[in-house]
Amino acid sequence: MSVAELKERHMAATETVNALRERLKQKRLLLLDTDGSISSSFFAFSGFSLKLDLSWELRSMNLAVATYARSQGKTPLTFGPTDLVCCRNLQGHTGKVYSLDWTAEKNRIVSASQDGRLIVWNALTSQKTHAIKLPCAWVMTCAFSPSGLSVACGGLDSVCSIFNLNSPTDKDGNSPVARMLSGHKGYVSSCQYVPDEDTHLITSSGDQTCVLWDITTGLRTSVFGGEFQSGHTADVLSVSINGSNSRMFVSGSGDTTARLWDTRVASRAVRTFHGHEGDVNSVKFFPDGNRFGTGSNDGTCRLFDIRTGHQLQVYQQHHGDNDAPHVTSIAFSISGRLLFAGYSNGDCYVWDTLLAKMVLDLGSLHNSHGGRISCLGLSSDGSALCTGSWDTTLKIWAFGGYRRVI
């Protein structure tokens, strides 16, 4: 098949998808003038049929994209069991690890655990540099500030707490809380500092909102969602700030959608992205800032374009028992060619983002985790991957055992 023919097929598939979307829109408008009982049953049937058609066309379009990529000389990446090696095993937590984050200078990691502690690790030596006892043990998220001088965390206490790593400890060896950001009415599920700023961060919460905070004052600068109709309709589970444009961020929710926000316009989401059939547990911007990835309880990862709103790719490993493990956390390589995805069954897949092919499962390797992969993240230079698990440990993986970039 020639490149021209592939392009034609791709264009035809795109046109079909757009036509199906338009058909669904027209049917919704038509049903507004019908009896409620009839319209609900008719819409359920029509929507299901169109959903199947749309799903089939999207799958065909994904295949066309992969086929076109191969025609351009893009071959699948290949990995063997010694190409990505566990080079560090970080032991110190006594409870499930829920969250982790790297510093910008690439050699330190902060982790949050059910044991009620934050631990800051030296990723090169595996040594613990700080062990912070938290006011509330039910921590769910943690983040390093861009300067690496402070860390933030949040959880079931509905508060985001800030700790200064240079502050002296008390007589019991505990670090004092430098700032408590209070205002959420539900648990704090995720937090991330605004790039290049130690003074602002964004949190997501079980109260269906995201908040931009001024850490200096401890006040909310903007609230995204909540009473606004374009906001999420279930718990917000994850946020990711665009590294190319820090005014834009994306959120993932238990309402099965992801939403794009502009911090200058809190009253409405810029765009809503549909496609998942389960909670969106993790969102992460693609390195170029024009796309982002999602991971969901439906067992899939997806790639979306923020400019068009289109879904570009689906990453799914089919399971015979139809009980796919949940995707808990995702991260992209520096080039964007690889997508790392952690799963509830302990697997950690490495996906070729261009060809939608799973090229390695870290869960099948020697020294893999013995429990659910709850979090993962890539070092700022792209040379190492860290995974955290309910088995209480963190592991650092490097290509060939040495930290190099791909």
Given for the second form:
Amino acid sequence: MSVAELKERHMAATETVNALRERLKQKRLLLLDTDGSISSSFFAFSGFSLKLDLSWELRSMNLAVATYARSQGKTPLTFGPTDLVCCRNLQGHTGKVYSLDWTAEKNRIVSASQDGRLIVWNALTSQKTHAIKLPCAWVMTCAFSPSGLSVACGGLDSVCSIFNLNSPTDKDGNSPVARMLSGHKGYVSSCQYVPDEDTHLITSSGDQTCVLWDITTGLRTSVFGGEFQSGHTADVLSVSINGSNSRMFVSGSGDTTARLWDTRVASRAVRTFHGHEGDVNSVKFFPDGNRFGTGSNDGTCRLFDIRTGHQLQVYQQHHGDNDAPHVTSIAFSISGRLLFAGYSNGDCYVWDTLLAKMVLDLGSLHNSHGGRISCLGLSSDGSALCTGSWDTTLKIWAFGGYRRVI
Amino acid sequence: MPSGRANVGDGGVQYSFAMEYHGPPITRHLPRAVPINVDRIPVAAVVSQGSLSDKLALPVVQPILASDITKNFSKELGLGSECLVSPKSVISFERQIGDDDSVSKELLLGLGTETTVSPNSGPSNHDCRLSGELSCSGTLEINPDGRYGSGDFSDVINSSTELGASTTSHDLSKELLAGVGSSGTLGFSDSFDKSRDLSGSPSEFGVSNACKESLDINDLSQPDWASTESILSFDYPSSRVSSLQVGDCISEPACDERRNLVVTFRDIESEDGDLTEELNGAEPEITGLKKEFEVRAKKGTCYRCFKGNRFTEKEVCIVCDAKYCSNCVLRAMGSMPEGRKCVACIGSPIDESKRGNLGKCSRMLKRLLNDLEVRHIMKAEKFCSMNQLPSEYVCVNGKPLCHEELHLLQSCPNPPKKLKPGNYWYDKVSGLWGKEGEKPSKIISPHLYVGDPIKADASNGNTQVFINGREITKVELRMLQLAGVQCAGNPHFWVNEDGSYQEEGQKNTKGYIWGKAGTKLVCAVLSLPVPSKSTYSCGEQVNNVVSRPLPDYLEQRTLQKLLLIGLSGSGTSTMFKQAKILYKDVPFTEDERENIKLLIQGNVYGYLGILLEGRERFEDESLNERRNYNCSRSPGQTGHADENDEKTIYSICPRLKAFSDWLLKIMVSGTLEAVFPAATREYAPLVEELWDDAAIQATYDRRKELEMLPNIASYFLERAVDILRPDYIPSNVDILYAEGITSSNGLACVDFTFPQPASDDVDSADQHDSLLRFQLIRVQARGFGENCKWLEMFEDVRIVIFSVSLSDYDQFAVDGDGTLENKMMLSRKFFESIVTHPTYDQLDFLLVLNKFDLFEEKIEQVPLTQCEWFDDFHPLMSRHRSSNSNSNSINNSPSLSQLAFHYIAVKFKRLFSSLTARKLYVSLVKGLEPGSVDEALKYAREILKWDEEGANFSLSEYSMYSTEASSFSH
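Right, and the form predicted in complex with its partner chain of this protein, after the form predicted alone?
Everything in the complex follows now, all chains and molecules, and the chain you saw is the first one.
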């Protein structure tokens, strides 16, 4: 078989796959759609595998969810600038803050910054309880273990390091590295502990894989993606583990897709979610575990359903020009009604997830961050939001006034 | 009001009296009694918005003004009941407020509005609702004119500062409260900016900070608090003990309030914090710039661990005077970027009384840190901009200096020693310098343009004799008389910096004051200054602003980061290793070498595997050839030929064949790393035999046909037998040649300094440079393109060293989309994406054209035009080829490789300047030659130096290559 012939076949196969994908998309749309059903079925019946105009598609989608919500008597949240108020300003880093994580119960925060330090804060008193100097200053992510006894971090050194918070420090005040999880061939972009297990951790990496680690042995339990598997085709930038079913996790990648994985089946992704037009910088499971949100370089956040594979909602602020600010990080409120999204221009929007309405911009408040919001996270009880920024500070925002925590 | 009073009176010290509130109609007066609910006592809790808190438990401090106010309350109200130091004092305190006049009512109201949302854990839900409604109306009122109110407030503060430094807090708080009352509200939700403005004064900042800290600690003293948040008390067991001794009437309610706030995370804390901040703000404004730690429970203990006594050695924070024992100092002060300051104090100006200690290291620090670190910290302490004397504190001839003037004063050749804040007079003509109202203390450099012209009464003299317009003191007059200067008739003198003096209105110099040896003695006796020797020479140049050296603290970025980047295979790893070997005393530790050894041995097995694979291929090929040959010659005898001529020169004996098959199997399964080099000991003899085998040698001779085999493999394969011995220790050269030593890690960095050059050619600049530390960061470029998220992390590098392998021009690699592309083009693509990356907008780039040694060989065989980017390379040199090869002198006629190098350099330069309109620096490197890498890195250093020396000379003259490509054009 000649090369040309092979190429031809490959082309044909790709065409078929694309056409099938389109048809699948339409089918899904059809099932989901209530408003645009006529036009949708028209396309389906006529058998065209036309690529639907994306904006139309999005509009119809949004209309579907939003209209349904309205028909159920849902009104947009009213959310004033005093409803979410900055009540703590955590200063102490001297470099850009890249990542933060809350403990499960004790209201502590770990943050990672370009100054090469992890700082553990008491969010209530805004005191620092630990400052850990890292062997490699280029840290990108950090995570608290579920028990709150150790923290993990990873960065450009391609190693995920675990630090024990109770271990004695040496004479320089440095904590020793309790465990090095090495094996990634690219930077470690994100890490998260498996809920309720201090011994397992999932990392995502610039080598296009995600890895489930056994911390006690320091070995890889399974590798998701990679060369011979149907994994991501670009750097994996973010992971989020399902809170209600910790076997499932979702990863977002520079290949503009998000993938759903089952930790028992490393060989292939359970599902691939298309839709974004830029790197998926952040993924986060919805509190109920059946949906997840994504934030992307294309300036949008999206909500996907893991059971149907549908894209449920798009959260997009229309900017006049093309260069919409990137979404750097997202988080859901405890009920899921609110989606917090940090943007590269320092904005931090609060979205009504149901109606895709922006209800508040934390970046417009008078005490907001002076730089890009690089990370954000909600405390486990949902009462406070912490944002980390390139202006080297972290801020804690709490529901103010007499607003109920939602 | 009366009802509230009655209730309170009845309630006494019991909590339960609040239950009597069932059902009465809501009035505005009621809420004053409400806050008795212990969970919701709305006393200002201090959570400053911008407080620099830290992980340390800072010592216990009294909220200064807050307590003053309370005292005033009790005084003004004249209530018989004193505040009790007990949990119940909450109530008595509240009662006082409840009885108070409108001022405290407003205060309470303002606070009360904020407290309403907490989960109602209190005993009376009814009350809560009441206050909730109240708060609603409260906020409505407050928000619109909150800003106005706070404006008034700060005005009051300012006016009270004008009253004088010693205003008693009694008066002040009256003022304050009156001010508050007049504005009508205490809604600070809008006054945030104002409070920020106020907190611009660092001293105040510190106090509020300290207050907060004390409250934090006081929290712990509350038993119920400790139980709800047990982790906290667990963290700070010792603070709990100490704070018990401190608690007084005000801190108790305050901490109750805090607990409430802390738990629910509402915004009140910040608002209340601001309020207190503002309240507190007034006090420090008046007392001046002292930021200090107040009372501590026990004197002399460490401020962090509360251990030790006054005799234990301690280090003092130069801002807040906190003292830390040797165990805590490093934790409390961190890396000390501005010298010995607590982490919270970083960024604050120092306590002026400690200025004298700047840069003077204690023994303790020397013991804790190594020499270099101590030197570094002390230098930072002395020279960092934050620690410099605030210029406005120095007044010369009645005018506060601006920053430039102060700097001029301090950087002159003969500066006033130990300049402290204060008022000075300065005689610009003679250089005489002294404290205002005193005799001269020193003669500094004259003609500095600092301050106003000198005043006649600057030194408060009464002799009627004037020098340069200043009436001199008696002591000076005495000196003049002893020096033989005629002072009869109250003359006015002009004295120059060299001591020559003239009478006013006359031209001729009458003599030199300090000319005689005796005068100096007299001056010494009268403790008057004499000019120092250097004063004569300096004169005019001092004012030349351009020649002024840069302030030292601007050069504090001593760690210069160099980012080394390039495609895989461009030799970045080699350069990195080379730098390590060049500049490090111990480039690789024992452990590293052990790892490297295993790696090299693994690599060698890999190479062998490739060879064996090649051998099989060659064997098959030659067999096929022979068969074909046989077929074509005698089709009838194929069977016979097969049996006889099965052996070719590529065939090996069965035992080796088995080993070979096994090795290949392992390679295919991808577990080579796992099996080898652990099995080295076992297989080393076999490898020796294999290597000596003729078949392998024959294959090795054809290694050019094996694409998989890297160039470097031959270096190792030829020494395979040595390397695979168990006792093999890799040499530096081996390490240099070895692949994959640094690439397994995404990032590697090495700190180094350029070694001191030989002593004969040291000039001062070089000496200074040798102190500069450099950090070479080498990043493996994986997943490049627009998705290089990590590039943003290197925004603080000073220069990007971009490495391109020259020999790549005829090689191909798979790019991102899976298509095969020329590696030079890939490099170019990568170069473009890096250069145009916004992070590196204004950065210098040094292009390293690497692997010139390989290039030299290759260019003779493969034309450069192989790469489409270089298709217009037509060197004008073919005629001289013969002579060229003999004499390699570049000046006469450069070799083809030299020309090609220049051509490529120009290509890149043009590309660079078209993308950025800046200049690209290019360096030629043979990665395997230490001198070459050394040169390139030193070139990078030079570029940085040019950068620092400023834009006032043209860089273009210094670049090695011109942009014109005249020599290559056809």
